[in-house]
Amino acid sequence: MKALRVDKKKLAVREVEKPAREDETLVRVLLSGICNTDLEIARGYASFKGTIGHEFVGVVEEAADASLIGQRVVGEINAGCGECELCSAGDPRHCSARTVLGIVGRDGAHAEFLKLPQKNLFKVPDMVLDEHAVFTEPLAAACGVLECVETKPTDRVAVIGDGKLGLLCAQVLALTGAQVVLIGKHAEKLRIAERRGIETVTTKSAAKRKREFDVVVEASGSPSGFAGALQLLRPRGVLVLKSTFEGKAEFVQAPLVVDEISIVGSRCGRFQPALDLLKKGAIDIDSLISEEYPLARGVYGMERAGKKGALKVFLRP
């Protein structure tokens, strides 16, 4: 099968092995979307090597368990040891063990089939479309944001970042009933967020908006964004990291310390809640859709992902 990897830096589509089920559900992928994260694993984040990809819908065909095959399915992308105290409890994302799609030690969804265990996958709504349904997953990580900190009605909450992953997280934020602000530095992705209501500001009109927010979530993916975040936060706010990237960021410590600053990691969320919101029809994913190329190309797809202004790139095996 063709699959899109990754090896010390290089990409390529090579031809592999297709993957054996064994114990787990062998799952063809019908899209796959390219996210961030696979741009930063191209630059060296998580030294990963193999198929990168954990964006995607797909169509069983092997599982244990016979009322699966032909089912549409996405897959939360952590698969856990199954036996640990977290895995126990149903929560796997921070099993010590784990394998992670695409990420860490698990070949990922830009390719043509891919593997998964059957408790990582969820039928997708039948009213739900394949390009909608890619985004299960970064739709996820944005309602993880709300498993990390409880926002009021009466909350300044300041989202950095108008990608992907931010109009995510402040279309998913608004739906709270939180005052959400959007900071980004591209008029057509704010106009995004302008058409749900949302309020938006350019990044450098927020620097005059220091410490005004309860929360701020940052989504950029660039290291300055976390100082930029500090100075927009009251005393006592709460700092939500979404961003990863291959680099270091720095940042002066001691307001951290002077303000109280408390700052919370958000990586994956759960996919039920995603799922919820894309059969509602509440979230705006046409808007987020830049370009579809077919996985043969997908070291294009990948170099178009790259460019400024470009939102989700998907690729099609």
Given for the second form:
Protein chains: 2
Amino acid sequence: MKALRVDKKKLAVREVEKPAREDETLVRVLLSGICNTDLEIARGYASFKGTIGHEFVGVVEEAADASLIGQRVVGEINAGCGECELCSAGDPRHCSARTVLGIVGRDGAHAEFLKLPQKNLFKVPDMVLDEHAVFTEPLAAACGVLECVETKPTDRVAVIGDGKLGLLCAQVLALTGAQVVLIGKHAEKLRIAERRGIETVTTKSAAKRKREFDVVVEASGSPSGFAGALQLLRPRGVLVLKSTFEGKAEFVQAPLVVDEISIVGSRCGRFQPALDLLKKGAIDIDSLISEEYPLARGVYGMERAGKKGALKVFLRP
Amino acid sequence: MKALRVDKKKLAVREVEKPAREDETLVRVLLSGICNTDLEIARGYASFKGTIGHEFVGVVEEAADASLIGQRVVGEINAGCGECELCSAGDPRHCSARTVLGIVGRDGAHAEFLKLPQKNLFKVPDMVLDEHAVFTEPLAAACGVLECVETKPTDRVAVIGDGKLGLLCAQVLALTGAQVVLIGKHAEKLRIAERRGIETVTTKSAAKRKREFDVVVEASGSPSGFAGALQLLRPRGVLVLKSTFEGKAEFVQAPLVVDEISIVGSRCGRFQPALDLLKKGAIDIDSLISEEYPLARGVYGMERAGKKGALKVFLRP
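Given the form predicted on its own above, produce the structure of the same protein in the form predicted in complex with another copy of the chain.
Now the complete complex, all chains and molecules, led by this one.
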């Protein structure tokens, strides 16, 4: 089968063997989405070698439970050991022995087939389009913000970054009734949020709004985002960090202590709330889709996804 | 009166006018304590000019309420505007118009007299010695950790830094029943914690205990403390930052997001819980006292307080 792989930092679509199901479930990929993390991995982040990609919708091809075969599914990307305290409590996201689809020790979704444990799979409701279902994983990551911070309708929330993740976070947070401001550099991307009734400001103007926000979500994917985010927070405010990237961030510690700021790292979220939002049509997904390429042109698709102005790029096997 | 002052970054004991009470309360200082923040301020931190010092015990000399006169008191160092939302809720620690004794816009405690609003003052129970009462402010700062993080008896807690603040934090946290480990560089200081039944390890050995702790309290006062502290935390662990210093800290953001770490800045704490602990004799304070000098020798006292191995240095007017 075809798969988009990173080997020795070189990115290429290669012919590889179709994965053997073993005690997991084999999924035929219908559509996969390119995430910024894929771009980071191609640059060396997480030192991953193998098939990249972790956003997908597919159809179950082989499974221990025959009733699953033919079902349309999306999949939670963290596969735990199944036995430790965390896995037993139903949350393998921090299992120390976990593999992560297309990120840690497990071939990913930019391929004709992938495998995952059966318990990682979620059936996709019929009315959810393939193109929307692919967004379950990044939308779950946006919903994950609400697992780390409770927002009240009176709260002023800033989301930094008008990329896909920032646009999803802003929409999810706006649904809670909080007063959300999206901060970004691209007028056409900010327009997507504006059409949902979300206030937007440019990065330059945001610098004037120091100490205004109760919660700031940093989703810019840039090392400079961190220090800028701190300046927007009121004393005792909360900064939620969503961006993973190679490299170091730098900050002046004293104001963080004096203002008693909290910072919370947030990575993956639960799939069910995201699927529920997709089913309700509560999130504008269509505006976040840029282009689609056949998997065979995966390297070009990655290049396109890295261009200024790009939003979601799909690969179709 | 004599006062230890920082002017144009020069530290000196000078003759200045005794403060006029106005609508506040005038306190004759019995004893003041040198905090590391005083040393930082003398180096330029907070750009403060005036009389430094914020740890003291004194006797009320002049007050609107005559019944206060002659009372032995300690004082909450943040003086709010009294009118904003935060002040109205009884917590001026983040009032944006606040002054802070010997730190922001208000002459401090290394002097013969100081003034503070009456509501900032707390009577000292008779059985608490002057030398212990001076520790109310730093002990309140240590108790402040419990305002930002709830520890369970099953929690593993590491305190980094065997200085005064670290030793106070370790003792306060050990009282909650949590499993506390104090990490430091000085055998003789670590012994103080060991005598209270607290496990200690050297900074070098601590580097082997990666991902072991639920909570880490960073009280080392060193920019390198931050990155080291992150490595000790288990996924979803909490880092409490207590150190204020000039300069930048640097860290790799991705692991913080991947492990969904929380970081909380913590500065001042409430005085009453600290006074209660002092009254109960629940904290070993005596071991934290190094030396005492007359206020007139304040510059030398500061020098001594900055020496390796020094703990609390008192100044007596």
